[in-house]
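Quick heads-up: it's one chain on its own, the form predicted alone, in structure tokens.
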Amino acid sequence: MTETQFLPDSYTQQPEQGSVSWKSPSNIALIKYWGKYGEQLPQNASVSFTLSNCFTETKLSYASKDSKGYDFEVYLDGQREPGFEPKILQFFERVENYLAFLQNYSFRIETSNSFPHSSGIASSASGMSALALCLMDMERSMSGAEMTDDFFNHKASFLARLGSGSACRSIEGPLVVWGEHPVIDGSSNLFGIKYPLDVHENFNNYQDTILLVDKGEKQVSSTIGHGLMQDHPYAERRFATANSNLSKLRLVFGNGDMDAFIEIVESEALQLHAMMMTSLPYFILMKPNTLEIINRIWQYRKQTGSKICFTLDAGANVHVLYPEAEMTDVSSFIQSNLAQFCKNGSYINDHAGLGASRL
């Protein structure tokens, strides 16, 4: 597909008012996307687990108007949140060519998260994907032609990407690939696709416990972090390594090699942070408790033979990944050995999910 395939046909009807609601999950990348070009296009392909319990619920209410221009208000947990509105305005400006009705309505965007905002659990991914799905729901109701689910999902992912790159991986699940890659048929820089190949039963209902080391605002926004890759001395090598790791992970998903999975996923997480530590300006996003948790995971794995591992986003929190068969033992280990390093002992038990849903 190309961008032109997402340009709208004429709308056969435009309702005076209404509302639509969607729930969309966050996701956690196994192969990291870090560095972009053009309009939110990835420098390397990535693959992620879609989550289930970490999600955003968004209600989009709309009423027709005669004046031109964008007209919207954003509410977080029932409170007006003007700080979000510049990002929504930028999003509307980017997607207007693909949603020709945007200036015909006044919008009220009511949103809430099941997890702490801006704490490294990709609230922009779940939030922007939920909003994109609401807008696509509007467009589908206005269109005279039948819209397939595949087209709906691809365009929703395409739109979500223009708000937040990783948001394009939150539409479907449990595994989603974003970025053109020679060994993944149908992969695209324009939108995420559900992983199209067979996946070994070892990865069914994979568990992710998110240890909330720091529940405050991220030290560096993802936008700034991606920008630091443009002149990064190791950027090209990093992009090539990520694509190579996705090729390796494709084999792992097929054969169920858990040790190889651990090696790839943990290496990817540490490379992401290495890029931030070697940029200009440079940042250390991990906290002392992040490192303590990582070391304890390594010790536990060595002592028990567990297939537990970790990954990180661009922040201090730790995603503890493990197979469903180990849920009881790993949960006990987290409670007794890792929770003490979390802010107020807080963590979220999650698992791979199936993507967004209409409310």
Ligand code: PMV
Second form
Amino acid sequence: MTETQFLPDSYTQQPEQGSVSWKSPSNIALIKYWGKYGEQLPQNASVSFTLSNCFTETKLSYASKDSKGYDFEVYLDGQREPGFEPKILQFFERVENYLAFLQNYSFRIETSNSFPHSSGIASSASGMSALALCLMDMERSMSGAEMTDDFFNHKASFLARLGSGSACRSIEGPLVVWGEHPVIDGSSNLFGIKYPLDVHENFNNYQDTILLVDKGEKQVSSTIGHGLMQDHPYAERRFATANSNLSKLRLVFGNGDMDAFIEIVESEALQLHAMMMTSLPYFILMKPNTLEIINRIWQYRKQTGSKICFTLDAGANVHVLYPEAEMTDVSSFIQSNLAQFCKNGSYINDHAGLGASRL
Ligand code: PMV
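Okay, that's the form predicted alone, but what's the structure of the form predicted in complex with the named molecule?
First the chain shown before, then all remaining chains and molecules of the complex.
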């Protein structure tokens, strides 16, 4: 498959004005994407749970114009947010070839997140996927030909990827694979696909409680982070390991082996951080409380036989993952044992969700 499948057909109508709104969730990778090439293409395949309670809502209003060039304004929670505009401009430039109407309209992009801006939860996945879906929705209404749901989702994911790589995994759910992989039929570097195989019931409605350890600005932007993988001494080994971990996880999704799941997921999180510790320049993105939480999760697992585990993003927050059946016990463990290591005791209860929806 190539990019050309996403080049637009001619539009049969272009409305004078209108608006469209989408809600799109964040996602949490189990197999991590860290390292890219070309135009936002992943060095290895990744897989994530789509989340549910952490989402962005975006309203895109449009009015046709005669002049050429991009024209848009971005609002966060009702306030103009010029700080977001360079990223959106770069996104418009990247997707221009695939959305031929972009320069024909003035856009107003009104966005809000369900999670606080200062939570340290990246809004790029939910934000970029919500915007990509709004644009895709516009395109669907302009093209005369029938558009299948698969094409709509895949092109929305393709566009979202050009905004922020991991955003391409937020369109569908509960599990999405991004990156070509021999054991996942239909997988592509260009867009995310819904995990196509049967998944054991142990993974139904999987829970993710996000412990907000550090709410500050990201120490390393993901652009810089991916860049650090370019001359990284362990890069090739890391990409190969991620792909082989996805092969192992495919078996685990089928047979429900929770101990194997835990081993793969925690190892992936630690490898992501190991890559940052061993790059030049090097970074330690965990905080003392991150380690304290990890140790307490391990202790709890040992004492109780729980199937709780953790994963990490490129930051200090901890995602605590556990089966739905353990919700009551793990919730009280988190409240009594882990909340004290969070900034102001705050955490967000989330779970795997089904992807984005039109508002
Ligand atoms: O989508 P980006 O470029 O912000 O990269 C995200 C990378 C990680 O969140 C650390 C891992 C992943 O696969 O989501």
